[in-house]
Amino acid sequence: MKILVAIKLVAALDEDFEIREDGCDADPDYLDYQLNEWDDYSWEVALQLAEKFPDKIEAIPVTVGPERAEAGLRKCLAKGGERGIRVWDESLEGSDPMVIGHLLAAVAKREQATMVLAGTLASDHAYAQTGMCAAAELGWAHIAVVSRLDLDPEASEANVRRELEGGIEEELAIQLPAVMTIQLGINEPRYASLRGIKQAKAKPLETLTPSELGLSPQEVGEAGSLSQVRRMYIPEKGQAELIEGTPAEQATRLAEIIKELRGDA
């Protein structure tokens, strides 16, 4: 049984940054990249299952991204697992979650996986769509915001607990194969040992292109995406004033501010 875990390096802005010339993203010179927090929990879920059933489950991290994304795969492999998969070529620039979901689904089919795990969302764009898009493409059962997962690799279903609104949780069984998006707090992700970090450098990373997965240039990138970033900008800063004094003095000052904004002064 193979469990694919979708991981992503998310961009974190420096305190001072600039927008790219085309106005659609932040200048990469001002970005730091780190493993998405939700994906850290997803990978820990897969590792714990692989350790519980070492002869029956293989956990494989998968990412869609340029060469720098290999750092995320290496970070995962430093904690466990024997290999990783990266999907990329230049045609994938501008891909939305739907395209990423299609690519993950293609990898799942190629690997004959039984389960795909992903973080509930990514901390940079927070779309929370990639896992569900992969499930739709695969035609698999899917559950979002999973806070507990019990799995027997010999069974045809898994027992799951998921978060609902208002602090309510739901317990249910889901038929396999399935896609699940994992919530924070489902476990406590381990730290990579120095030995694990060294070993991860030698573990194989397979790089695949969209064409090798059966996707044409018209199905990926901006051409295949249903949504595109039109503009990114820094909002104009407003102003605030703390009104002090007695209630009467506060009311007087508030009236003055309203007149100033209306141009009645």
Given for the second form:
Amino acid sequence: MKILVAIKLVAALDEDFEIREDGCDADPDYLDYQLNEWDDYSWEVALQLAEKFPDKIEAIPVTVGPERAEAGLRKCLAKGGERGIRVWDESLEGSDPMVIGHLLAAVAKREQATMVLAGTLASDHAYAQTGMCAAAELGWAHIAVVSRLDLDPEASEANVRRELEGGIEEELAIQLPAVMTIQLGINEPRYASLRGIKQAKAKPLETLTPSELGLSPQEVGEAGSLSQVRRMYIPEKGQAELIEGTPAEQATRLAEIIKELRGDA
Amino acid sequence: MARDSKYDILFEPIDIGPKTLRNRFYQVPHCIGAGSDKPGFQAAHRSLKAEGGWGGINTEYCSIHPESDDIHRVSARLWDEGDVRNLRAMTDHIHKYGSLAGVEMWYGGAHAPCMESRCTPRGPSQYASEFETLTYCHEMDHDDIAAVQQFYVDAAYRARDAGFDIVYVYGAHSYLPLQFLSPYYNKRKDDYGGSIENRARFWVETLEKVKKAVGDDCAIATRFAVDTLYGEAGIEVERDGLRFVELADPFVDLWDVNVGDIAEWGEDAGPSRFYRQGHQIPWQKYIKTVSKKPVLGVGRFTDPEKMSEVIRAGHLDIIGAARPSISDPFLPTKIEQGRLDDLRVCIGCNVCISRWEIGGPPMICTQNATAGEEYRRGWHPEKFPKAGSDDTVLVVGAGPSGAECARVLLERGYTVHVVDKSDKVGGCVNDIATLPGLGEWGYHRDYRETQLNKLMKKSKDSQLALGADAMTADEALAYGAEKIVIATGSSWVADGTNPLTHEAIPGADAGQPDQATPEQIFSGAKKIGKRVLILSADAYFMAPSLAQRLREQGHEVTVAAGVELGRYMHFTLEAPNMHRMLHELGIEVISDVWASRIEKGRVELYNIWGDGYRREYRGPGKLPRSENKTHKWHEFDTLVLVTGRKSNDELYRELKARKDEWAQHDVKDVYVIGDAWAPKLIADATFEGHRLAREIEEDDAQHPKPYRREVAVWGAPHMPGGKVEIEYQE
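Form predicted together with its partner chain, following the form predicted alone:
First the chain shown before, then all remaining chains and molecules of the complex.
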């Protein structure tokens, strides 16, 4: 069986940054890209299963993104796995989680995967929807925020735990094929070795376009999205005031401020 | 990034006499071991700080005459034309960066032992130095006073010729001018003794004469201990201190003020164990209430926030710094550029100072491995040669040595993987920084942790793998790195092995529930009993620090010391207050003893001088001295073994033993650094990591390349035009 692991390079902001001219995103000049933290955990889940059942399970990282996203695939492949898949063309700019989920579902069908794993959320946009959108598109069973996964590739269902509020754990059985989103802390992700990093550079990455996956231009990008970013902005912060002067002057000013805030002034 | 406007005040120029200081960052005189005999070291170390943005930079104390000869310690000297030539290198290089060069003219009185010159020093009265062993000075008459004042004037001319902009009359640390001022030394009955005006006379006259001689060309500074901390027996700031400032102010262009004396000058160069940033302000702040001239002072200022605050508050005009300028010569530039997280903050360990106290080997710094290596190794703290190969490097261990090695390799552009069992960078520093008073030592870790994280972000294939399992030789070989650096540190021994007997102590076993190593105390895994006995043969901080910690936690603590307790802390100026602390906490110290055997709940100690003092040959198998019969049992609930350290070198030795497997794994070389090579000071472990990273392309990079030596050269006379042939009086 194949386990497809959806990964994403997330954008991290520098200390100083600016909003893009169209006002819909941060200026890419100020962004640093790194693998989404959750993806380290979901990839580790897949790798451990592939190692436990070496002839029965293949783990494949998949990402939707421009060429720079290959760094994320290579980062995964440095730890294990033999190949990766990247989906992209220009038409995908502005796609929302529905479109990404649609694309992931198409890859899952193409690969005849039995399971799709994704991070619970990505640290940049924090939608926490992509995995579930893929499940909806595939019509598969799905569980979000998974903290433990027991899988026997011969069985028709998997056992799963989820952490709930107040320290309660929920144990579920889920019918395969299935989509799961993985929570931080489910395992201890391994580090890549230098040998792994060097070998990953030579591992094959397949690049697919939406049309190769059977999606029309109307189904992707802003046209295919149900949501659209209208504006991204930095909210105004409250201004602190440094009260200067002698203790008596400071006390007077402090009293004024209190009165102003109470509406007495 | 630009600097924060709240620090603008630090970058305002200020006039001092005929000169202008370009900003408020000022390296006060401090020793480095260069003097005037290692002019390259002197010129490079000082001018590097000018490059790093310090507006004023000084020599160390600089002797004005052979009567003030401090050998066995290293001072600069301005005795003759040879010294002028050598110090000129320093001023020329400083001037390239628009900074001012200062010289601290020094006459030591009885504190200068004159072991090289064999002169007899002069002083206001005759006394034996409380600092130097067996030196008395000769009480000056009026001719002597005039002569010594002329030494200052003549030296000031030479200083001007050497290109100095600022000329000091040095009266802090209990040197000659203060000896006249303080009733602790000055017992005279004439017009140079008695009243404050009389006691101030020597210093004020000297300033006046020096100002008259060179004051048009040079700023006249004086370094003044405004309070000697003895109460009425010495100088008190609000009494004699301020009165002296009033009397001398007309002849001074710059006041450099501190507290304390020379015998306990750790009250000035306060170690972080006892003193925080700005600890002298309660005394220093008075000077500006009286003086019309710029005032500067030290206080291990490392934080621009605090620096700006003391200037804004009117306590000081200029931030004086010695240790912070060693730890980060680019401190002003980094503040200017808004790069506060790149500041390499002084940890206040005083290991720099220890080298002067030891007698003048080149200064070292725990934080800045390049300090003292500027000239002889060509190391710049902020510039690194590009990687000499595409080799990838695995560093095992993220302690002081490994983290520094990785940092410098990354700066050079190497791909580096660092692995450590701990979930934090820092190694032993993570434990040490939890000891009482040593929290600031954590800056050593913090700097490297911050830099590694920043550099790793830029080096996509590099990785910091913390919380990893201990690496085996198989894993290291298969890791895929061409070069492997082992920096696995050292451990305190569990069996009592020690530098006195070079053997284990019978019965010593930290595996027992009532015995513990320092690491076991740090981990908190072992229950510590009520009565603790610390058995120490370590000459630095571990035994006194653990004693303090355990006492403060409520245990009854006794220290049995086979070597002088905290011996090295004399050199770091921590010893006096360490002893006061032990006394105040009621910690009993049993000195000059060692342990012959240990049983459950008790240790047998003997006096190490308990064998006979008469030595005679008595035949094989027989000791040449009579038997030591001083053995006595001492009870404990917990025995702490601070007896010695041992390298954690198993991984290195296995990798070396499997050298024939290196090639099949594409491993080119394996190195060992830091405590894993041999236990040492954190400063030296840091240095080794740094050195290997700079020299890793060398064929034998395990061992240091030769450095450029500065020594007297046969055939080259010190005095211009002098002779070198062996000649005798006839």
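Residue numbers count along the first chain shown, from 1. Here the structure is a predicted model, which means the values were calculated and not measured. Throughout, rigid core stands for the largest set of C-alpha atoms superposing within 1.5 Å between the two forms.
In the two-body rigid motion between these two forms, the C-alpha atoms of L47 and H102 are best fitted by the same superposition. The chain behaves as two rigid parts between these two forms, and the smaller of them turns through 59 degrees against the larger.
In this core superposition, E256 moves its Cα by 3.2 Å between these two forms.
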